[in-house]
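Shown here is one chain on its own, the form predicted on its own, set out as structure tokens.
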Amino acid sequence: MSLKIYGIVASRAVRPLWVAHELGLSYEHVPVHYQGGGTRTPEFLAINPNGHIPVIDDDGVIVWESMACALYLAQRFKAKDGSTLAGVTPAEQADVLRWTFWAVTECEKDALTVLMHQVAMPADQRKPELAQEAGRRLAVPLRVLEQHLASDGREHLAGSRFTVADICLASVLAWIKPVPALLAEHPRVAAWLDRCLNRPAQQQVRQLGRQAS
């Protein structure tokens, strides 16, 4: 098996390693980056047109899209005990698709101006009022997902274990992390939050990342 994966861990590449890790998958890491033209040389818009991270080369099947990344992947390979982070049954198969593109369409985008306009750029360039919109119109899905994680006390998205799932919407929550206030009237988003990028394999990525910095 020759498995690569394109991007650094701070970037979306961070969903398809983080499910590598979780799984235990062997494969190479080639660390591109965002910046600088790295991802604008002919040899990477080989693999990936659009000219971004994170790219998946799985044996020459070519992934780019990184919560599609994270969901090949999890479809892809089980862990060595044979447990998956894939939905084994058709209920958790749609709770893992849904988690994951409502991660896409209703948070990333605000979650993101967030990271960005209160902590990312430098302080002159932010707008804060950017970040209090985006911050408002985060409340209507913190909601949504408080009241999905209540219902029978659920500790994880899909069924009633860690998933896929828990990964792509994690990923994109953990930017509003440095902010408590957004989560503060969301104790169990927060908690589930704490859950998963508290795991072993998260943060054995957050530590390439150290590394590689």
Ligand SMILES: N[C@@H](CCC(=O)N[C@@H](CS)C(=O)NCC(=O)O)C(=O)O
Contents of the next structure:
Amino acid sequence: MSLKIYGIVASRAVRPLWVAHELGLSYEHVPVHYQGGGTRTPEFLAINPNGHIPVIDDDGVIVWESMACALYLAQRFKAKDGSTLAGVTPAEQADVLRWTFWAVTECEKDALTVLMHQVAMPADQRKPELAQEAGRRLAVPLRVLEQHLASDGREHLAGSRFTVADICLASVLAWIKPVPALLAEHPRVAAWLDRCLNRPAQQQVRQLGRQAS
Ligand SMILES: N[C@@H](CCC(=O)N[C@@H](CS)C(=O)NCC(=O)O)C(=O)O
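Taking the form predicted on its own as the starting point, write out the structure of the form predicted in complex with the ligand.
In what comes next, the whole complex appears, and the chain from above leads the way.
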């Protein structure tokens, strides 16, 4: 069995990497950067014609799109103790897909705008008004998530255990964590995000990123 995960940790590749560490998978990390042309070589374009990371190669099964990579690994592999990050019943599977699609369609673009224009880009290139508008729009999905977590005092998004849906959404909302004001009115979201990001597998992945830099 050979599994390769392409993409540096400080990118959407964190999603499949996090799944791999939760499940204790053996894999080869190919830390292709999204800058510097590494995603535009003929070899890389042959595995992802979009020229983006991440990509995974599971014994010749190629998957690109970060959420699809995470969902694929969760469906394909179990942990050594037999536990799974995937939905098991149709209802759980629907829940996992629902929150994963929701992360992309309702949160990802605005969370990235906040990250770029409030935190990550050089100060002279930031447009604070873009970050503010994105933050205002994010209040709507954050309220939805707060209500979801309040129902039955639930600790996880789908079913009653940690699943790949938590990984997919937490990897998006981690982008707004450096802006505490956005989470201040959503204490359950903030606590859920902390629980996810404090998991040993997440910390292992962050450590991998630090080692590589
Ligand atoms: N929707 C894609 C987006 C992938 C994406 O944009 N990845 C960035 C890094 S996080 C990238 O590879 N950028 C390089 C480029 O577009 O040239 C996914 O979720 O995989």
